[in-house]
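Given next, in structure tokens, is a single chain: the form predicted alone.
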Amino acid sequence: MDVDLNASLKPPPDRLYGRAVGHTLRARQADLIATLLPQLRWPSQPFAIASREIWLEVGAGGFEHAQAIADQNPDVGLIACEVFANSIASLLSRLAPLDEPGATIPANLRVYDADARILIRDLPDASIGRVFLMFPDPWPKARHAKRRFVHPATLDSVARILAPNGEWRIASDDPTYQAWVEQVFTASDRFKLLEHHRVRPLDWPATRYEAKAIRAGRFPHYWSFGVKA
């Protein structure tokens, strides 16, 4: 069912999430938490390139996508949005493994580890080159449409940060998120659709969570949005 964008959709709170902990941090992913994420800290830490385009990531959970971007351009620096300990504490286990010395600091990826909404505010305009919002949580109860980061609310935002011919991609496998996001964009005045696939295109790096979907017989959706002139 839709949901009057105007009149009933209450504004977003606070903070979108809940516990910023799940399950108990080991003791070695507590110690990397607080010896390695600092080191790669937006933005108390720039990078180390010069980057033609600045990329954001809302929601990277387990840094896949983030690591497979940074990965794939290296003159390009993308800051991964994520507020679970546990799912950072999963990229830091990577750049450190325990069978090697040292822990590898990407030069063109780092970590904003707070809600994604205030970096976005502190933003200069036309400063993010695209904006990436991969499987994020549904929240598929009516009464929980106001903590999705798509939002009327959210729009805005993101259309201001995003530079001339900027792209937001987004990626759903729930059928309550993908009507939502088809219903906030065709009400919206801010986004024009640019493509919409249901078969990942090439240059979309594979995610943990598609697979899960995937396996689980839930059918992907993947949008490009850009800013209207």
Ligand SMILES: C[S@@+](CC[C@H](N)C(=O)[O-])C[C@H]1O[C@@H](n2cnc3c(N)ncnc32)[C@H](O)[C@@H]1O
Given for the second form:
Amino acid sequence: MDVDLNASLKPPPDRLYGRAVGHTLRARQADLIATLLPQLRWPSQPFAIASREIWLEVGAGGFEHAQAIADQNPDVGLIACEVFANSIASLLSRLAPLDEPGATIPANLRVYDADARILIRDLPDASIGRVFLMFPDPWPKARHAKRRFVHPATLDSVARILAPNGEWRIASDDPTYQAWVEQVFTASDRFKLLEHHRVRPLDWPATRYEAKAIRAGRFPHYWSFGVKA
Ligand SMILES: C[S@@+](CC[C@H](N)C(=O)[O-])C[C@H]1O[C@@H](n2cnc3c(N)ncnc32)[C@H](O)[C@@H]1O
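Beyond the form predicted alone, can we have the form predicted in complex with the ligand?
To see the whole picture, the full complex is given below, headed by that same chain.
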């Protein structure tokens, strides 16, 4: 246990990420961000389906997981949040392959290209059926614990937006973060553990980050938490 939740954990920083660019975007990536992203951007572009539920992915990275979830659940609307333009550009490149004319706009996948916490703050109570947090940035140093997405303050805001039977799925390969998830959720009166796996369940799509972690000899954990009644 690296931080005493009651005594020393600082609140999350007030400054929320805006849109971020890592490496300089190549011309095609910049073009896709300028022309294709606006056609997928939440909330200005609503889903093109009558969704049975809305689900949310935080930190979609290369969007492999988000695309698979959207494909497997055509009657669900998925909002995938990602702050890095380069990562969003990898999704856009797959939707608009160079050798094909035009682009495919998935009916049930939308992109929120800013800090997920801003979106969560603005979402209505009990409006989301599932939240996915796949391999969040681990921030392994104890003094950076306040930057971890799993944080007592975030648990309260996610509990607020989840529907009564809602589920929060989390995966992490980082030992510090794994212990942290256990610690923060055990201390929470908002969530109960539904499942805990050491092998990825079949209906959890793989991500690029996970493949890298396993190649490097790390062992992911997969949890599913439900809202307490
Ligand atoms: C370690 S990567 C994992 C990406 C992906 N989930 C995967 O498993 O391959 C974490 C991602 O979360 C994004 N991220 C971190 N904090 C975020 C936030 N508050 N809102 C939206 N995205 C965030 C980062 O930009 C990064 O792409």
